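Shown next as structure tokens: one chain only, the form predicted on its own.
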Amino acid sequence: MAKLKLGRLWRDLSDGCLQYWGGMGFTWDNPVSRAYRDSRIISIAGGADEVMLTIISKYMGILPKRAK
């Protein structure tokens, strides 16, 4: 649950910083560019957000049943 929340929060924060910096945020020497690139891998490594949501819902017992 923490990985999912942290990944989404970091992605939103780095995206907001990138919006503030504009085109300069994409240059290689800007730390905002690195934070944005690193935040994208958090959502993928160790399971995508959708996979993490499925795991959390199974753990909590709220996963919807499949229709037959």
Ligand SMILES: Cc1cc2nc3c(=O)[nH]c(=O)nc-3n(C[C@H](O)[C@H](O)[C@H](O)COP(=O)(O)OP(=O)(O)OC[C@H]3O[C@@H](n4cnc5c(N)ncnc54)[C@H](O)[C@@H]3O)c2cc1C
The other form holds:
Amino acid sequence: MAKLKLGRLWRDLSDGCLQYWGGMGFTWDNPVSRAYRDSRIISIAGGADEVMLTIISKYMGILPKRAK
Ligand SMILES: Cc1cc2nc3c(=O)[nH]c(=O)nc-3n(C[C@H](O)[C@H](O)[C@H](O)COP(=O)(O)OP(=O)(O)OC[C@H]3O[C@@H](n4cnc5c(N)ncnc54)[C@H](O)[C@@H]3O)c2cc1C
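After the form predicted on its own, can we look at the form predicted together with the ligand?
In what comes next, the whole complex appears, and the chain from above leads the way.
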């Protein structure tokens, strides 16, 4: 749950920073640009967000069953 939340929060935060910085935030040598790119990895590596959602819903017993 923490990994899922962190991934989404970091993406949202870095997106907000980039929007605030405008064109300057988009340039390679700006740390905001780096943070924006790096934020994506939390939602991919070590199990994508969709995998985290599957695990959480399994624990909660609400994972939809496959149609037979
Ligand atoms: C920089 C970096 C460092 C890494 N370091 C390590 C490491 O140290 N150790 C290690 O073991 N691995 C490491 N990895 C691998 C990482 O764990 C995998 O990238 C990650 O598990 C996702 O697998 P994938 O890249 O094959 O994407 P895929 O499995 O092909 O997933 C692509 C997309 O498909 C969707 N998807 C995938 N599976 C499901 C599903 N079950 N249900 C619904 N949607 C799904 C998601 O949207 C996902 O983003 C690293 C990867 C990167 C990029």
